[in-house]
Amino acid sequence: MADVSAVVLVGGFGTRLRPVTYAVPKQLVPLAGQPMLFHAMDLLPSPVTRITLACGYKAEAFEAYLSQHPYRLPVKVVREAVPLGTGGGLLNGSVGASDPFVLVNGDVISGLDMDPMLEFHLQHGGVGTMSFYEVDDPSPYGVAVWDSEQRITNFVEKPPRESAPSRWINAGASIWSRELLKEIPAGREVSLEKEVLPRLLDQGVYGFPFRGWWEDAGTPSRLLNAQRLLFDHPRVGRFTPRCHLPGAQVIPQVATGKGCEAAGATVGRYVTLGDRVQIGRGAVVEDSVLMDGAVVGDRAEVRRSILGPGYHVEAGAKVHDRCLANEGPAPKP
């Protein structure tokens, strides 16, 4: 089918990531050498022409970025001028939605095959068709059970782990009718999971369930956790990490961004550089991701952790699982 659409959405805060997300809103936090929201957007099932994001908290640097870095299909970013939540964001971003349309989170990492969930939702003719992934934990995420069709029967929000229906929770990726969105009221924060979805069941959403993998990238240690996951299994076809770090003795895998130097380091496994990236000589840095003009000095340590745009490591120091920048207060120790 031709002109169909995508809504991705990135209103959240990022309050998780903080501090580095008082610097670079969430989605532009770089993993396996690219942002998160390219990941989520290459998620979009081949026939998708055309991207809505829509954009709360610090709209502008998706713009800049989007504007100096081009993803490979036409993106829109349309703004809220108040936080709207899920269901408000999407109605915002939605003028000119196809029928049906896309609907993807902007932190979503993982293996899912949006080809064979557009056909699935094709077939069923429902107003929703919705991803599903398994876990041992549901209580932090939507959770779904369905019949012998796949259609929901029953979706709870955040339910107590003890009593949660299933251990199927939202996945972050649906495909969707236009009907959906006069179910969504206007001018308000609304909450799409908690608010329009369970109104919607009686109308026909269907859960489309898939293994493999999958991951939340909302604290440092599933973030990181999301960027070993995109090492691990690249997307065929869509974007090959870059590695140049003349002298330094590197462990795959790595990806660079442009002008970094590490002579005499030891970089990796699973570590992204940003732009301008300066490492010290007997520095170590592995698994972690150290954004633009991020500095590493001799000797130091960088493990299992995030460093803000032009963070600072002193000489010797090691710095192990923290979230660090210079925007905002002070990390405790």
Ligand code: GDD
Second form
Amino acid sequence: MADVSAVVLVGGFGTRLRPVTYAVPKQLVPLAGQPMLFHAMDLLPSPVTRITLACGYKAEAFEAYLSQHPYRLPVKVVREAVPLGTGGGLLNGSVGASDPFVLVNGDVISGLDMDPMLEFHLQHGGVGTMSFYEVDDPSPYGVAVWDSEQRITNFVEKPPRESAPSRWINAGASIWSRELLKEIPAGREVSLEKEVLPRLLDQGVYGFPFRGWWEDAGTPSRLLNAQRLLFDHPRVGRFTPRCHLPGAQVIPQVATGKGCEAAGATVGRYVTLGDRVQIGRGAVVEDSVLMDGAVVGDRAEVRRSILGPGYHVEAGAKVHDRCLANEGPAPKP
Ligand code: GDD
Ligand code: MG
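Output the structure of the form predicted in complex with this ligand; the preceding block shows the form predicted on its own.
Every chain and every other molecule in the complex is listed next, the one we just looked at coming first.
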């Protein structure tokens, strides 16, 4: 196929990852050595040649990051003046989209292979093809059922667990005909999942179930699980994490940015350090993400935690199961 484009949604506030997301948008938090966003973009099928990032909250942070760290495909940043929701954000970011185009939520990581999914979509037609993954508790997600032809017959966003129609959840990666865009009301906030999708089913939307691994990195515990999955399932031919920590005891997998120091400390397993992170002697950092400039004092312990840029952990402190950052909520005007 010639020229397939993708829209990646990254405009949410990341409320479930506060206070870290007061400092950095959710999709720029690094996992296994590169931002969540880059892992989401790595999911795109191989015919994709260009990407539009549908941004809202902290759009300038995406522009700044991408100008310093270009992705392997061209990425255009499109901003919303007010939050438009997943549907409105898609519409705003869809100028010049190909037919069909690919849509991915910027906070999903997965072993899904979208190449056969694109083939499936081209063969079956219909308005769209959505990927689905089976979980025990579907209630925090969109849930669907489909018929013997894989045509979705019911889709409910975030149903109560007892009334969920199945355990197959919207995995946040889909392929759409441009017909979808006509169904999204312009100029206001629209939830694609709650408002548009249920009305669209009559026109033919297909389910593409897959197994393997998947996570939505939208909460601290899910984010750390996403990182473990990414370390355990490197994507062939894509990014390989690097680790440079002279004098430290490293328990793989560990990914480090530039200029980190951890002599005399134990780091790993499953740790990402941003740039210039300092870890003191006798300290232990495990199953965690420490962003640029974070400092861990001597003999401190950081386990199952996310530390925002420049966050300091005092010598000897124990930080377990925490999501911490220097930035608090912006003062009310
Ligand atoms: N541009 C833009 N504008 N993007 C937005 C907005 C907005 O107003 N609101 C949310 N987004 C982005 C988020 O930043 C995220 O990357 C993506 O859209 C999905 O939003 P989430 O807030 O993470 O949604 P969710 O995880 O509760 O549910 C969605 O994802 C699940 C799978 O991960 C739904 O699509 C569910 O159906 C799905 O199962
Ligand atoms: Mg999400």
